[in-house]
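The form predicted on its own is given below as one chain in structure tokens.
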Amino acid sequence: MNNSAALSTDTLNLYYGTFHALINVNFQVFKNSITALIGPSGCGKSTLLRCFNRMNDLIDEVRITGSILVNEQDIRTIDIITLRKKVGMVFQRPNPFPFSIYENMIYGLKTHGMQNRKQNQEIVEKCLMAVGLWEELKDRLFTPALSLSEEMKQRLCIARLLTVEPEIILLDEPCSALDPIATLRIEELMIELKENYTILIVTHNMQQAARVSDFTGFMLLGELVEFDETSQIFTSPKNEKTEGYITGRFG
């Protein structure tokens, strides 16, 4: 695991309209890790999580102070398209497109422009494989993407994420849509991704961060309460109100 920051804030406030969702957010994310984020509903878990791909943008009203830094570049000064090629993010609910799963994964490719067949062919084996669907799927690829189960659905969403290179894979409650078998799976898989890519996941399984998660951050009403190695937080935190959510007197 690599000490350097892939992610961080300093100072980060989000409002929407008058509602202050985030409330002066320090944070990082450290290379090669699974970072996870645990608290409550409509504590600004999600919010955190989308300000890194700057999705939080398409809302009206909102307003962000302070920096949020993309390896150490202020996220302000990267080009949209570059940033969401960068910085990936897969959400709560399976979203294959309704083409083809062959169209799925080169959607992608063909928007950055590249038009290889050949090239685009080995990206899509090499991706799938590394999903684990390839000796699955690989007689089936031009079968409609939803016809898959959700746990597949899911997958096929990281594998698409994966051919256009992310560093950075942003995890929107992964598998509150998948059953415990499906969800173990996709705990596996993320397990096997972080040595090559950086993952930070919102979860309300707080078993799940602590299975998979290297460090762990606790909010609560739009405040970073309490971040650590998940280790510490799960055994020996440092906050009562972190104690209070990891011991379900709250939440």
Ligand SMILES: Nc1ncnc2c1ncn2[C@@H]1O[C@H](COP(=O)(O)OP(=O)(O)O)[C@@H](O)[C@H]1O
Second form
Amino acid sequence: MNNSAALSTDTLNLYYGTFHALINVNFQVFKNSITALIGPSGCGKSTLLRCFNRMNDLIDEVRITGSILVNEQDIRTIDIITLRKKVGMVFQRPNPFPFSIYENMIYGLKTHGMQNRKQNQEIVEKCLMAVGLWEELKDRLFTPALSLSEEMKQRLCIARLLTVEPEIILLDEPCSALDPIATLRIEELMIELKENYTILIVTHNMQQAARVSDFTGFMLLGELVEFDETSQIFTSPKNEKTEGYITGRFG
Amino acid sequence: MPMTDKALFKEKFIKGILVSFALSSLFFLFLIFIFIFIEGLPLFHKIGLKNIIFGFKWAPTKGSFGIFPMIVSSFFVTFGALIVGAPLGLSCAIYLSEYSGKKMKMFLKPALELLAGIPSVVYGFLGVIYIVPIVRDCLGGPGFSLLSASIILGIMILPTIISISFDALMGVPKTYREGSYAMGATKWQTIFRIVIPSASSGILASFILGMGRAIGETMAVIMIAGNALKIPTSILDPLRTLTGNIALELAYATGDHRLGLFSTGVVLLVIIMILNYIANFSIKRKIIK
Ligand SMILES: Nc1ncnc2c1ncn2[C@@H]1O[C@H](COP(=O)(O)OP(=O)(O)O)[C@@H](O)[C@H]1O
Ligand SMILES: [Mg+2]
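Alt. form predicted together with this ligand, vs. the form predicted on its own above:
Once more the chain from above appears, this time first in line as the rest of the complex follows.
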């Protein structure tokens, strides 16, 4: 684990119109670690996650103050396409495009101007291998991606992301559409990916946070209440609200 | 509150009336089919399917009932209309669904409905006054031509193409767009590589229904197309469509001539049925997928 921050925010505030959704958030994600964001639904986890690849820009009426840094660089000074290439995102519902598996896989490559067929094929193979889909899919790369199981769709979405070589991967409740066994397998995948990528995951599943993450942030009503090493948060939280949430007294 | 017997009876009565109204529209459709086929089919038997559909000569008072030039002409104007209307309509639908704000949508949608509501004779009138002279002066020929008819029909089918394509584009899930943006795609790339391909079957259906509208259009075409009885050899040649043929001659036709016009109607009906079937099929395939 490397000690410099891949992602961080400084007194970050975000408003949806007049609604104050993130309140003075100071937060870091360290390189090559898995950081989990937990908290009751509606507390602003997804909102915080979406700040790092500027997905909130797609929503009208969003206003942001404070700073957001990626690799210690203010994201407003990074071109948005470079930023989104560097900071990839996996969504709550697996969202492969309604094309073939192969077309899904080369979408990012084509988008970023990589036309070399042979090279693209190699990248597709490498990335499908990284998510453990290659053996199963190599003979049916041209079948529709929508015909895959939910778990495989989510793996495909992760693989699709890896093709553009992100450094940081944001996952927004990536397992909420999956059954428990598929969930465990995706968790294993995350731990494997940690070697080469920095991972920030939002989850409503505390066991999941405890199982996979190195650091955990607990959010409540737009505030980051506590942030610490995962073992610390789950064994001896400093804030009583965190303790209340972890022991299941609310949320 | 439990319903009283009287209220229940009233419910049933109202439902019954509504059902019979709904079925009556089916009944009328059925009646139209029966009527046209009864009148139109005997001539096919008498003259021969091939002599009608592939016959080149239309001289109904002398026993020639070839409508091949009109079939070809109908397809020409239909494709001409599509060449004019499809790019315009699709661009407009893309603008509406992807770029325009709420205010613009609120202004453009009613404008489109108005465009759809303008009587075709008005389109024909505008065509005669403006398009025909411009074509004649700039490009030569009589002005009453395939080109003029295509332009006017292309405009007439815009509402169909725009509104159905628009629905198809709006139906593309937000998650696809988000997935594309999150990979660093630009808006343009997202629209072209994700949104349009995802909506392709609906867009295709809009084109086909637009064709159905164009091939069935009568008044505007009669006024602009020149109605000559031959296969046009250039876009500046006049032509006569199936619909035009019926409308122009029915008033004075008798005997076999009249039946010949019904046969023309049968051919037209079959073409339109096929187009509708294809449009429905391409929409349904999407839903099943
Ligand atoms: N596009 C939006 N417009 C207005 N309010 C929003 C929008 N998205 C989320 N919110 C509000 O912001 C708060 C945080 O939402 P979110 O980040 O999605 O929570 P979480 O992911 O923790 O469940 C919620 O109260 C939600 O209603
Ligand atoms: Mg969320």
